[in-house]
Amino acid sequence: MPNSPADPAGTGLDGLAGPDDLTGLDDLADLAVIGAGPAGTAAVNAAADLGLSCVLLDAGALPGGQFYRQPAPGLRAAEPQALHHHWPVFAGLLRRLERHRAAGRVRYLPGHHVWSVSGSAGQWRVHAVGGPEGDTALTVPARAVLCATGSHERQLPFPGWTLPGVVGAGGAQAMLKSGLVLPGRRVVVAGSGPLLLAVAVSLARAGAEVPLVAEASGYAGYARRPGALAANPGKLAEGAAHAAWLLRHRVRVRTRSAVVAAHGGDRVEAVTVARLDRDWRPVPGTGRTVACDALAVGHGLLPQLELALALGCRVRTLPDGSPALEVDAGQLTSVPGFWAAGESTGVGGAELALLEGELTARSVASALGRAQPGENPGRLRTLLRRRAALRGFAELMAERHRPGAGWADWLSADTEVCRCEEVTAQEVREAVDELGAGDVRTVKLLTRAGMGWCQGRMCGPAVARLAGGDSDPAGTRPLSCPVPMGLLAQGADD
């Protein structure tokens, strides 16, 4: 597709901008694919390839989930690729995505947020909210449904952390990538996993200045697992770059340390940094202040999983105690006709979500008995040499980042754990101590932490290790996010 002055990358997103008509969602569709990021997206290209009738609903504007998150049209972003790893296979996918919805063979429903899934394999109904002001209903009829819904930012609390000017590691990012804005002119980059360099950089080829990158973990752990690293030099060349123009340009990283406070008064104004020991206790004596007017923390990534969980499909627990979905060879779930692709599975990056998105469309295709005769059995074996081997590194990185019990020694009793509803540390560990709540729904009742807006999705985390566990995906609500009343009593009504 040629280049426009709406289209400067000729990436073909000034023809995907917009929904396709709604006219004829009431047929039966093959597949509808729930996310247009890497796995959506890569799904939906392959399953289309083979014939298959396909619907492919996102909340998103725009393709391309978190990874490939792109700057509105009207900023008539010159150079998107600039922001972004692995440009060409993007655009790649955008171009082939186009010529599906064109032929008719997908159907791209963006601004559409899924709230729940019902029926079974052969005659699902993925429900969905959509419109200017989240007031129009849909509802898609499929075959098979593949969710590859991503993930979303570990956080961790600390007296200060919500003050203007903190935000998530990766909402950083995504406020460069979307909006071409940074957080800040001098940003400390803390928190835990291979995300960090990658913001940093980004941050400081923007014009930010980074004064300091605090990894609560380290790097050297990696050396123990040579395996999963020969398996990936790719990922090993990526870390090591990042490092070292970091180090080139002078950005200090330093490791076995976290901000432990952030202080100011209308927004931050500096952090307190802390070496940590082994367990991610603060050590004594160890604090320093670092002037910044923000701060870009979190601690890895959440698997997205309310729409599988309410189905009852099986998890498995990752090495950092987070919950993914169990799927099978094909990506299938435990539940027969939801197949289940990219960080839903475990949060292994864009390259293994791509991976995976191809396996499912050829499962799925097998299912409804549309697998293509003849089709080459060499790709299909190096998909799953290749999807092992990523898996294997993911795996890698969830152990050697996983948070420490320490962490709760940064909290004072007045730290706010659950923002929305202004729940303190004190609140549950008195909750936990004193009145017996021994799981995160217990603590909910008891305080009412996990409440608010985001649903437990900020806060969750911390007070399921608060309350002496990793997580608690059973304590997920039925609706993955707020459905208006009167479109909930329609339904009913129907």
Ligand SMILES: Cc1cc2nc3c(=O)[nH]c(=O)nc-3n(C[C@H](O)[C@H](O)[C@H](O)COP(=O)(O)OP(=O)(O)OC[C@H]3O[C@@H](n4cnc5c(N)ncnc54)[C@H](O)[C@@H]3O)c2cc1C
Second form
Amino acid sequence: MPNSPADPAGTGLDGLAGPDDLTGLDDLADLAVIGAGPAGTAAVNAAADLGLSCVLLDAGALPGGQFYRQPAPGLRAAEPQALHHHWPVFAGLLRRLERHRAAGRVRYLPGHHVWSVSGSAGQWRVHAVGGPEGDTALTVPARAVLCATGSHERQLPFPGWTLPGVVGAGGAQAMLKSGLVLPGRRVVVAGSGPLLLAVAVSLARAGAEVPLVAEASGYAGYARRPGALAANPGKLAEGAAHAAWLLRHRVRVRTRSAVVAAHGGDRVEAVTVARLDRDWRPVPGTGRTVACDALAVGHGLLPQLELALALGCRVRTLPDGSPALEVDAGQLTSVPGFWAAGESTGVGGAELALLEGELTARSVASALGRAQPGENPGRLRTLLRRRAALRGFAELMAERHRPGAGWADWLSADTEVCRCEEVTAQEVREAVDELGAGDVRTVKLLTRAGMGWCQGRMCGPAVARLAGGDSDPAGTRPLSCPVPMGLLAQGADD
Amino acid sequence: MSRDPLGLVSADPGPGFSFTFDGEPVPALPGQSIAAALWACGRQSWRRTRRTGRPRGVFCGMGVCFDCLVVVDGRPNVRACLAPAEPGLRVDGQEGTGHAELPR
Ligand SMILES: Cc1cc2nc3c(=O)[nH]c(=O)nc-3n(C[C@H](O)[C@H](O)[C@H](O)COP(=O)(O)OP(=O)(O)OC[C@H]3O[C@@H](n4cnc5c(N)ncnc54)[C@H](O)[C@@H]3O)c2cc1C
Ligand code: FES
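Could I have the structure of this protein in the form predicted in complex with this ligand, to go alongside the form predicted on its own above?
Once more the chain from above appears, this time first in line as the rest of the complex follows.
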């Protein structure tokens, strides 16, 4: 197939579920995969290679997930690789996906959000809503299910964080990659974690002026675990390349610094950047104002676990306080027949997600009696070795960028902690100090924090810490996305 | 170095079109979300909150925060960061939230 600017990978995928994908969905599939990011896409490809019939459901319009988020086809980007590392890897994944789809081994359902999984091993039912209005219901029966739902950004509030122009760092990246737009002309990048450098480079390359990148932790601590670094030269080189690019283009990167306030009337006009101590407490007298018309901010990523938690999957806590699904050597969760791969098992980047997807496919195939457990032992050894190395690196990053307890000193009494319900820091503190609330649930009942549209995804990390915890709430949300009432009733009958 | 996102990826978009936001025409390129088109014309906010009436726009940029809600052709609670811009759409800013529509 000739490649066109609208379809640079030459896949023919256009973001729509074709009629072939929608027929025969009542037949029991071998594997239903939720999420078409690196993990889910790698898993369906490998599973289809092994002869399994697969259904791939994804909330997005195009495959790729967060890392490989593509420009909309209508924008006809001839060189999407300018915004993407490893584009050839992704293009290869897409071509394989399209081949499997054409051969009927994979049904791909973009634009379908899974809101619940019911049943048990061998007879799962995956419930999704789709269609332009989000009100078309669909249920996919499958023997095995893979949860590859990725992550969202961890946010920590500070005065002014609700001002228009203050946006998630990953969110700014996502809007840039998909819509080819910038949040402003002069964008400060702040927060913590390796994503910040990647975002700063993308924004600057796309034409934004980036006066400053403020990282609340430091990079020096990486050197204290030479083993994890030596095992991951690629990861290290990637970070170093971003840092070198920023240096060359005179973008200042300040470690142990944070945006502790954003200022403006109807939109952000400036931010205060302060030095932090080890615990992320602002050092008095170090605050400095930086003019900007946008702030891209984020404090790491949190796995999206709703679907798995509703099934009772066991969770572990990573060194940065984030909850992640516990899995065995073949990526199987504690619930039989329900696998997990990619960031839902801990944030570790696209390469790790790809490996985990492939390992899942092998494990599912052998569980269903369709492949020998140790088939192609050379490849298996490579996958396991790389996974161990990358997980070691992920753990190191999580440790280095764990939010410091002193973060709460950034708050003023009237800072809105819960964006949806507009609940202030003072209201949350009163619930904790005067009414004795000791967890997210009790604070929510007393103040409404976490009761709004986002179901606590934005305020949960802050509320949990203000209530005395030192990790992010795993949270059991009733639903993974808003579902029209009528469909809920229908789902319950299934 | 290229100085805008379209140039960076050598984009050659199909013909642009417009939709209205609060009655004003907003230009858009095929494939852009409503939020992306609003950003492209320098607009960062389009909603007011229920309790304090403060302005909001995109925050998470990926469909999870619901801060970017708009009314599209009379239908409230549409996430502007996900909904594609289409020729002739009537988009309006949203006052407050539309909780009543959903189970809590
Ligand atoms: C906003 C954001 C931006 C990021 N940008 C970068 C970056 O620029 N560089 C980088 O190295 N890393 C980035 N990351 C990290 C990146 O997520 C990982 O490196 C990688 O994409 C993880 O792959 P994954 O397959 O586990 O998940 P993802 O790539 O996140 O894919 C998960 C997929 O599951 C879908 N999904 C989730 N829930 C459901 C559901 N209930 N029903 C149906 N579908 C669902 C999502 O739509 C998505 O397509 C970003 C993360 C976020 C949150
Ligand atoms: S910006 Fe968060 S849902 Fe649209």
